[in-house]
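Consider the single chain below, provided in structure tokens and representing the form predicted alone.
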Amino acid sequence: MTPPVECIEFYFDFSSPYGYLASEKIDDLAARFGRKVKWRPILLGVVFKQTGAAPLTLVPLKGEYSLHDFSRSARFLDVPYKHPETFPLNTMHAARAYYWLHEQDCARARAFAHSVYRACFAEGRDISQPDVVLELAARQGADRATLSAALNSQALKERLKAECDAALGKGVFGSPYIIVDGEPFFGADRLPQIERWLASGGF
């Protein structure tokens, strides 16, 4: 077994309903066991190109079930949920903005990530739109004009690409994908397993 490490790695796409549900629980869960969480947004479109997968809602039979399960899982976890009218959607700008903010202040980036997820899955906003992303970032103190210019910079494009490549290199194939002490867990429904792992030191 890999020795315990302080940080839990939390890979997610801002368009992932299950990623949203996990995002509402993962920090508190980790904190109960003296752990911290590294939030790492990625793009599922990049992942799906490698795996040959597709958004659940677009898969025959699975699509109807997934829509039902998103809402049921949210009720089970006591998390507000409203499925977006536009879905699936592009989260490139939101992910880039997160990493831009993270370079300046980790706490602000975390607050921004929560606001993006909640805007998408609780407030019904279209987070694929740059103006929405810029507004949410500005609420965390970001300079809107500076971030707007940065979103299309080569440096930020390369940063997000590097994060996606690194995720694939670690075996990440979906969202949420959570790594604890080298042990991978896929899906918000694995939170109870993660809790037991943290409590027992592995099983």
Given for the second form:
There are 2 protein chains.
Amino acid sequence: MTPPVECIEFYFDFSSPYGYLASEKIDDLAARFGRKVKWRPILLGVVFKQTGAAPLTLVPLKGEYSLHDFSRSARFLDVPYKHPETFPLNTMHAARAYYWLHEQDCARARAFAHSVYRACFAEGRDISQPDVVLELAARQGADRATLSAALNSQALKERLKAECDAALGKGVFGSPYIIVDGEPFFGADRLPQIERWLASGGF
Amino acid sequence: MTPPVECIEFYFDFSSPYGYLASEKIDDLAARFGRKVKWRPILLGVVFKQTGAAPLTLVPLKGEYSLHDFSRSARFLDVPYKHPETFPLNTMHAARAYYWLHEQDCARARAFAHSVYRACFAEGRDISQPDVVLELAARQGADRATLSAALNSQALKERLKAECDAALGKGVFGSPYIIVDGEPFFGADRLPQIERWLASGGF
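Having seen the form predicted alone, could you give me the form predicted in complex with a further copy of the same chain?
Up next: the whole complex, starting with the chain shown before.
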């Protein structure tokens, strides 16, 4: 009997430019090999407390390069890109809304995640704002008032915290961080390695 | 009249695993587009003082992943790889010897640089040791006694310092850092972008 095929795990922060680039590619890539992807938004702020890392754009020299590389890598991957005016930005509300939607309907949560990333990195929206998050969730059928109340509920806070802790426990230190059958890949630039891994079952 | 074609600039530290991977590919890649490469070893220690960065393997969580990714990326690029027993390591002598050789003969300096990288990342040699550096330089025809004296000369110290300062002035913050007609690319994983850049004159 063939064992059930594990989902590819896709960890990301909604404020991560390279996470956004990976988000536009990972489902199609997985589907080409008959695989599905489990999306797991996390908060890089929580992760960076463990690693001592800082947001890329705040690192001397590397910051300026990164801004340039975000756009160029987007063109390379044929993904629209417009760097957010406010950056870095807080993605707590977006991540909480994702998990709230996910408990009701995985497909809507996925569509919501895409819409958040595109709002942030292609449409110039400020996704740190609860109003923007609620609007995007409402487009996926969420009841705005119910979600608005839930965003500050203890249950949802704890759910996101548990997801971040679980990610740290798996060694996630940045975004995107993609795990294929236990094999970890960090960065949108590892997509070609992921493709070969899926094609050959390792290399 | 066609303007003279600029060299591609390849900045690296001899202790950089991803620099080593790029070193095995960059000349052939450039040659496919009729281009030459100027190799410029630097000391990441000097650069990291500006950026506050630490060697990858010393960063919590990221360190363990990096060790795994060095080997996997080497297999992906079909380059032999054996992680050095001592790491990070001091590459001051190797970089100084490179510039000493380079003043006499560019081609021998290039061959020496390849041999240093392969000694470090494929053959298990400790290239932080002056004796190892002298042995590798002697194989390229260097007079061992003359180079040994030169390694601690003020002139050679200043040459390497000037190269590191010049690199910082160009925005170099890590290794490998490759500049193609003013366009900067950081990391061995940017080789596909470099290839497209060379093929199309930008994208």
